[in-house]
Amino acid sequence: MTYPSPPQMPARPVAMPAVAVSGLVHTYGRGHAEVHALDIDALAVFPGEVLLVEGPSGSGKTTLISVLGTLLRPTRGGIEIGGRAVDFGDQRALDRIRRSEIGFVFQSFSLLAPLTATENVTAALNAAGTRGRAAHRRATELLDSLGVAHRAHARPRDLSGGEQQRVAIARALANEPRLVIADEPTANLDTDHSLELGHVLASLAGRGHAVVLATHDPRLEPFATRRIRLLDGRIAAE
């Protein structure tokens, strides 16, 4: 199977960033145990970009994601989704967030086995308040935008590898997140569907969206308008 090349994106716009941090610092344990994670002066994501995080095991390319998409507090600096600064202490503000500003995609897809493909994207559309037909109708318009309409009934265990990624950013698209945050999302595919998934990606940010993509796998790189490589937690080239 072949594909196109990936299609070419746009120059970075004149925006507010999607998400965009200072003065980033995360470390782990304390005293002579303590580890620093991430040690960051700067870092923004504009709508339109597929930032590439790259960085060998220990980098501190999870970490990075973790605190992007508002998972892990830094135990120094400020990030911003939106413009807006992120309070870590407002338990509710955060679930907002995550629900309606970031869309997460998973190294192992996360999809709920009972629930069928439809049922995992309504799912996240439930749990931001729309919730019926207009969630059904939403649901098989995005299925249907990444070609798995046709197994809008079956249930993760029958769907292939690339079928559950293609539902899983279903799911993660299903409240238009200005943000879509990617962690190894090859890692279970074969090279015609990693192919797949980098045009799925591009085509993303070509619509609005900011993509944060961590990854070990060079497939991928073509479909970057940034890269970045983290080296000890720190930004080693750009």
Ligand SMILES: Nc1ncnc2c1ncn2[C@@H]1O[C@H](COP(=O)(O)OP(=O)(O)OP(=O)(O)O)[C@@H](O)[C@H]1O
The other form holds:
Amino acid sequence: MTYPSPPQMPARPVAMPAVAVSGLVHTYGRGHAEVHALDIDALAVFPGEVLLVEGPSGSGKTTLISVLGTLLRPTRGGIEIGGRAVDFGDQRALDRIRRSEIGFVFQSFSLLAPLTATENVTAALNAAGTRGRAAHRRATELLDSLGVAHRAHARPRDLSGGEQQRVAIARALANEPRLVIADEPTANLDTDHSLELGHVLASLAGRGHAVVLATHDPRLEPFATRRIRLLDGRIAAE
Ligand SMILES: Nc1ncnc2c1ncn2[C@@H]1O[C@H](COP(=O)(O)OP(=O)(O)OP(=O)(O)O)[C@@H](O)[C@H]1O
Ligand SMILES: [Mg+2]
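Right, the form predicted on its own is done, so what does the form predicted together with the named molecule look like?
Then the entire complex follows, led off by the chain already shown.
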């Protein structure tokens, strides 16, 4: 008599993806104005990865990044953050995910102009429930780790582009998000600051965050652990 062989134990625990999508389709507009922006069977990004999303203008990079960041509800397909399905109909759950599980780094930095560097970071902490001295301490640590502690009291307009970007990263990391997404984060940076940003993002991955980076910038390629190339909304090369 033969018995079914026991299930194979994995050699090491299989990591859960920070973000995973399947059957993803996104179409903008309707009728004649319809644009098929995205069509991706499956994509998962794991803790420790820096995934570079490349592709020509209009290939769907921002659309993909926006879906991964839960900022855009896809026309079809599901998205999981940390193993949990995102329910786009549940606004409170969405707000919580965006506040606590995802850090956003935008090309325009999108810092709040009337607030100092520290206050920009503490605002993100406050939104997720960390307040007072604990928030201040954490903000100071983050600014320090990004090399901008000496600019803690400056407002965005008094910071250089590179400094603003580092404050924006500090803010994105405030709540230890499992996923950090960045869309063209070096578009407004010179080469030195772009390389520095690459190092910062790589070190985030080293600390267990998953990083997804949409970019045209070849200077960031050396920092990637994996690259995909989009063409007309599809993954053309991996
Ligand atoms: N809000 C929108 N309404 C209609 N079409 C859109 C919208 N946003 C993007 N598109 C279209 O969807 C496609 C993918 O756009 P997307 O912004 O994702 O490209 P991208 O790769 O980020 O380009 P770029 O490198 O120029 O930033 C393009 O054809 C674009 O014109
Ligand atoms: Mg784009």
